[in-house]
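Take a look at this one chain, the form predicted on its own, written out in structure tokens.
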Amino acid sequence: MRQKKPKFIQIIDAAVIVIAENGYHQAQVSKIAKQAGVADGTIYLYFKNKEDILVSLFQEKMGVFIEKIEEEIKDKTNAADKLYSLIEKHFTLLSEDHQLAVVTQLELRQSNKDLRLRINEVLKGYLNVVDKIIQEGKESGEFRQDLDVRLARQMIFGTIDETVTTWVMNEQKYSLVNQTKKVHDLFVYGFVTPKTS
């Protein structure tokens, strides 16, 4: 219900800016309220506390992320193309929103165990999309039959995630989207020199 309200989205968007600029620990609820243009008390009508804002922010943004990725891959006919589109869309969405990239890559990595578990729960939807692509590739014969779906998914997500983190840490000095083909080739061809016929 609260997700449908404009103020909820307003607060989420303000939280992205405040957390990106100040870091999660220095991002007081009062700063988020000021950025959102609402009274401090209004925040608590939508969120229990700052941790709830961070998890809700991730939930909201990840939901949009998954929708856009699924939209992008729905017309692709093979698994390798779907994987390429997933990587490209992931990189594009984060390169278009630098503050969100800072929040997802740096500020979501909190040491609080409960927070990590809640974040991991949200991430499941994205990982399911990756699983479907791998499974489809195995079934079509594009990917090896003995491919371990869980391990392949960890490698795909881990590589994409680390590529974005490195880009953020390097102050986004180069094109993240231009990394798409290199990352995709690594998944599809590995380290093996392609055989010439």
The other form holds:
4 protein chains.
Amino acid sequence: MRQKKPKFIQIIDAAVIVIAENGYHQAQVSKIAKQAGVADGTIYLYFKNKEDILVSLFQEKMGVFIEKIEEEIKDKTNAADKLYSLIEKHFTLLSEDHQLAVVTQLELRQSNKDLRLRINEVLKGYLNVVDKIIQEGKESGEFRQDLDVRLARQMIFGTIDETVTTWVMNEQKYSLVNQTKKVHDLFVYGFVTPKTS
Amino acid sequence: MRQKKPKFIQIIDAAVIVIAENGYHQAQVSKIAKQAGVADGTIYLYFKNKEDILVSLFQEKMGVFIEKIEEEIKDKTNAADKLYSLIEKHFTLLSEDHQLAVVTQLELRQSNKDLRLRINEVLKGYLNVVDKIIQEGKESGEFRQDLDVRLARQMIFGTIDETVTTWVMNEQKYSLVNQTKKVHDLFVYGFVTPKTS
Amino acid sequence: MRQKKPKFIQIIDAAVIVIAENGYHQAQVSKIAKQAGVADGTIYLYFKNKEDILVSLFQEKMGVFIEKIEEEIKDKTNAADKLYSLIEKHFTLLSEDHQLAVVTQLELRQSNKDLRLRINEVLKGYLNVVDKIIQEGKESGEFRQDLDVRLARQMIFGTIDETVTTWVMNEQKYSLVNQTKKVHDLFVYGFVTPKTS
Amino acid sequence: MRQKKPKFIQIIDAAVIVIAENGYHQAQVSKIAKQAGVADGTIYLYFKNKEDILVSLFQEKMGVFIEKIEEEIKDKTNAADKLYSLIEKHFTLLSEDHQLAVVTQLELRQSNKDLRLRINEVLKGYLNVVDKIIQEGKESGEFRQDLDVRLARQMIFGTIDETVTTWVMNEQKYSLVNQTKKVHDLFVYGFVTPKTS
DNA sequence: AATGAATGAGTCTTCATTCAT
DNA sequence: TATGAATGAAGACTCATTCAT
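Having seen the form predicted on its own, could you now give me the structure of the form predicted together with the DNA?
Let us now look at the entire complex, which starts with that chain.
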């Protein structure tokens, strides 16, 4: 017996390692099986096909991601603080798992359109959390009433994503978490009611 | 200056059409050759390999992109206006060429890491334009002195990119150009010196 | 005598159903086990391997087939009548068990050469019955003295088999049993108008 | 250059050899390619997929078969003679090409239902020739007026097929062609002593 | 006797690239 | 320059069989 973890998780973790080390297109099923310490065929007892491994990987990791972020922000009393916690947690979680960062920022993007659409479905959970924060900010008066929620969400997600990707591509040479405040400032100054008129 | 023989352009244009219609992974060299009206082998008289077609495609199209944007902003007198023109031109150019939008926002992202790194090289030209605007804004006092240029650039690029991608994924059902002002507002309110303290 | 434990028969019957419904190449051991209501591994307590299931199926079903035919013809007093009964019983038995007809006429033919050779061994019992009838007909003077027994047997078996296969392929839309007399006439009288009456 | 034959024929001939020597299920595309002296990929320039090789093989060989038989019988003036020629030519052609005999009688039967259905389509050409002979015999008065054409055809085809298969399974130890007259007599006169002389 | 999770060997097909013409 | 027929490497998935319980 090599691992005590259930095989499902065992295989997903193996997939993260193999993809991070070899790249998406060099992550053969047989390599993942070997890394997981199971036979090739065993993979197919737990996953319908290769794509299913990748979608499950994303679901599993993103699920944890969302849970942890929701846990983090639930005690904050205003939208700006929640946003701050979201950014910080997002940066922290990926800083703590470099392999996962490489996989989600660079490798999984190479998947075909079908897979990307299914990944987008999973992402919606995250985007909903963002939407809720923005909405809350508008309702409490913290954020401008004319703030376009969709656009604001696209800015937040686009900026965070681009920031992380740049950091990953620069081989994570600097601290991502340290950028939290600056990124947050960029958002919030844009969101609050301009005092100039 | 790169060669600009008719066939070179002819093949690149064929590649855009084929990729837009069939997707990245179904854009075989033979299909591109057929669309371009040349033999498969002829491709290799103008391009080193398939990757070279895609990089050249990006260089060629992005080169025009940058030229047009620079042309557009050169008469503007302040950074905020330049930023506005950049966003508007970016949105306009992709709205006018749906196939190119699909190719750059969705399809080319599926390329492998090496290709994406080379594409990023090309992108740097665009990012430099953005950087210059931000820098200028700081120097003129329009923007905050403590504005982090790299972060601001990541926000601008990340947001624009995410906005266009969402629009493409929604099958371009709404006007992209109409969102210019709102996007610009998000940036500028975040960039200017906050009046609250 | 082979073992006749309930599960042995149970598994063979399950195999007939699964093969008839799914086709030879889609009749996996696990499907047969499920249909039989036993675990996959249980199959291997009663059969050496998958091929053994199929050979046993054929032996079991063909054994009954031969017994019933011998029972039917044993009271007939001449070769022509025996031949008539054999054809009629053959047609009747398969008409009464459509699934078995599909399995023996279409599906089991897809088995590999080795399996087919073993099936042919089983078939020899049937062919011996035919041979005996022909021989008897020659000895009694009913049939020509120069009748080649092997050829006659091949004709009888080949014709019956082809007739049944055509009927199965036509989805058993017409009565097979009703063709008995005509087939019998073809054997006994051939194509030309019989001069005896 | 290894062969002057067009590649299409070259590959089909290679398939016959490989299947005859290795059996249907051991006839990998790569083996056929090697036997044909071409690369694996070249196969797919001439055939849609593996099944297409086998169907084409059958079409090609059966086409020649039918042509030669039609050539042979066209000068005969009565149905019985035509039938004789058909049997003789059928036996002769397969006797002259033992490999083809093995492939059509034993190996191709292992193909799945879809392939067999497509093969049956090809066979219809042959069966039509048989039908025409029987019909002609009825019209000229040579054969009984109440002869069932379909049944007669099933008998002829079933008998010939069974005869050839038995001969192939017996490793072609005796002369097939020598059996022509006896088989013909069985069809025309049946089992009883012919009263005509 | 019975279970069922785990095993791992085996193959068709695609497509970027070459090179003789 | 231009052609296009030929190349050949590479990988996801199935399923009969085993064996620890």
